[in-house]
Amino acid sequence: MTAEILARADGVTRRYGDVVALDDITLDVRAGELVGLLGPNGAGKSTLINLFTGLRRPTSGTVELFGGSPLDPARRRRVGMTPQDTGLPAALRVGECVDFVSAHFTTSVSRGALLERFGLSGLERRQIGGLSGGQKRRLAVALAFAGDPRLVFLDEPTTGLDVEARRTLWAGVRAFHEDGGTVLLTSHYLEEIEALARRVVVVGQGRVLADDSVEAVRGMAGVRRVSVTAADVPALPGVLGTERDGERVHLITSDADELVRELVRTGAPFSGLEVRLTSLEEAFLAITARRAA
């Protein structure tokens, strides 16, 4: 059976003046996903995240949300969202804003168990101003879960965190997403996208440029990494990129084998040969500068 559909763009452009932010784009979100979206700045994918959520409307095309207008206050309601930009009221304390955003909707969730889930607990009676830049971006993330909602977007949501409190905050996605919830988040971290997300939606010049899963978007790319322990490796053909790491060396290619082939000819000494799929980082920047060209 297959599952709910969401939220729904459907030949959708936008422009803002001569600019073109959105070129006929068509992508659906469905119950159950986390879905991650990426792209270059410019990409369009704030204002796409603005047109499912109402904040924006679309030059053509069509937006739906829960099968209806984004626009209708019911159907925003099931909504959550953590902007890229966020400001919160410095006097507030943590526990009174959490309260405030919750009684916005018909069911909510605790402010203990809200707060535990992004790593906040203790911090209820503490003023906003007083938080740390991590802890307020944690809380404005938390926010968009107070509601209760069916789908949350969030739009770069670990911006400025350090690794701890970027793992903690994807520990409570994980959690809601596995209690059922649904969510679309961008990104320019790739390893948040490949620890999050089941499918990748790849966005550039306004128009989706691949959508699968993460293994299905690094194999679009055509490109392998090789990876060898040498002192030095000399020029070959078909490098795409070359990357050392101590005594390892990677090297980007659309075809390893004859990479390889070339190596063992140059004679230059090598061990630990490896090849394997490239990161999801690699396909990224392989199909949209594919796109560019």
Contents of the next structure:
Amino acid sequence: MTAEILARADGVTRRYGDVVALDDITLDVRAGELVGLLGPNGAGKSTLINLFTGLRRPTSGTVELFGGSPLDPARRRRVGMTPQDTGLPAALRVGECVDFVSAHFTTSVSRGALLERFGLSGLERRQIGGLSGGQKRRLAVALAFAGDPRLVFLDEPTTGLDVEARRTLWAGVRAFHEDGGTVLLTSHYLEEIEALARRVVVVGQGRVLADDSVEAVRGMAGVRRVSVTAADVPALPGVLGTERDGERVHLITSDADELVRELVRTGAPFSGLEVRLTSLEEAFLAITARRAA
Amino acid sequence: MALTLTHARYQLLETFRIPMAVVGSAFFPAAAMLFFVVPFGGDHPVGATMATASMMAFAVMSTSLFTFGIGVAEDRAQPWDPYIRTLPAGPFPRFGGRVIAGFAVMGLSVLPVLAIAALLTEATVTPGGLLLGLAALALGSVPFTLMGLTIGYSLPSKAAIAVTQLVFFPMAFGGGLFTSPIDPPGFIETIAPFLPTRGVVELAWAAVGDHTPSAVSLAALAAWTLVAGLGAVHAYRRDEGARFS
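Right, the form predicted on its own is done, so what does the form predicted together with the partner chain look like?
Below is the whole assembly, all chains and molecules, this chain first.
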């Protein structure tokens, strides 16, 4: 038996003027899943979340939340979302802010338990303007859980947090998931997605590049970058992406040995051969660039 | 409805945590009372009563314009505003809450004027007249609230501050709030009937004294309210469009 679909994007395209932020995205999030949306800045992650939470409408295609339009407030009753921490109302106290958000929901969790889960116990009476950056970030994430949601959207939840604060936050998200909650989280760190998610959706330039298990996507972390100085590089098999940086040409490949062998075989002149492990982000950028070309 | 009140409560909470904002909106009408009305017309019962009504109209128009014009523009600039739009409630609670909170601040801004009038001038009013006058002011706040909303929903906050002041000044002076109601300077007498301020203050005068509002002023007030209402609806829709579409 397959679990109920809580959020669905079907052939969704979203443009801002001439810029295509999302290009024919299709994605389902089922009950109980913890899905990581991985991609560089500008890949369209936040736009997708804004569509799911009813802040924006798709240019074409359909977006569904609990089987209806996200623009209908009733569909958002069991949904949680994180505000940008820079925008929390500075004059309110922590407890007031949580109560204010909870007041919008028919169900809500106990304030004390919520604050405890995100390491904010004892700060109820503090004004938000006086919190540290990490505390604001944790409060912003905690607000997503205030209405006892079934599905939460976490957009870059740990950006700018130190290691310890990040772990506290991860523990909070994990606890929610273990109780049966569904999470769609965006990040540009594989480490974060690995720590939390089972399923990874890699997006780049508005498209889904990969939708697979963490293990499968992790395999891409073994991708290597072969760099040479050459005027012209012939077409080679197994090249995932090519970047040119002045005289240097960087070739992204999952099999560096075979690539170098092929390069020598073509007889093309080159110098300064260098092979190194790429970061996942570099690999994605190269793949994205190639698909866009 | 409960949620609307919650929004109003939190708006007020945020306002009162920065008390200068409230002091500011209550200060100018009170200061104008002390500097213009008390020394120059305070000992004349009819003049003082009408001047007090003018100052209360001034308090109402300035708080509506500033609370909504600048307040809405500033809130729109914060990421908190789109976040609230993701919560499971339509736009009404936030909007209604804002209007209720605006009324509360408006009420606070007329209190010092009333107190000064009662203690330091010969102004007199019957309880019924006072209630009627307050009702006239509440009604009169509508066009200015709508103008403020038009400004707030169509402009970024820095532009909203400038435009609110640009609107506020000619409305207050041109409408004759700072000149003698009985014998105003010629140019004000010419333009005042066409400004909404005049219609509001004439209603207030009629409530507290022996005054018959002119048909031109009331027609102008109705026309301004209609235009400002259309402007506010248009600006609000356009803003939703920018964020939602």
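Each form is matched to the other, and the largest set of C-alpha atoms that superpose within 1.5 Å is called the rigid core. Predicted, not measured: the structure shown is a model, and the values here were computed from it. Numbering follows the first chain given and starts at 1.
- Once you line up the core between these two forms, the Cα of residue 241 ends up 2 Å or more from where it was.
- In the core-superposed comparison between these two forms, the C-alpha atom of residue 62 has shifted by less than 2 angstroms.
- Comparing the forms between these two forms, the C-alpha position of residue 253 differs by 2 angstroms or more, with the core used for superposition.
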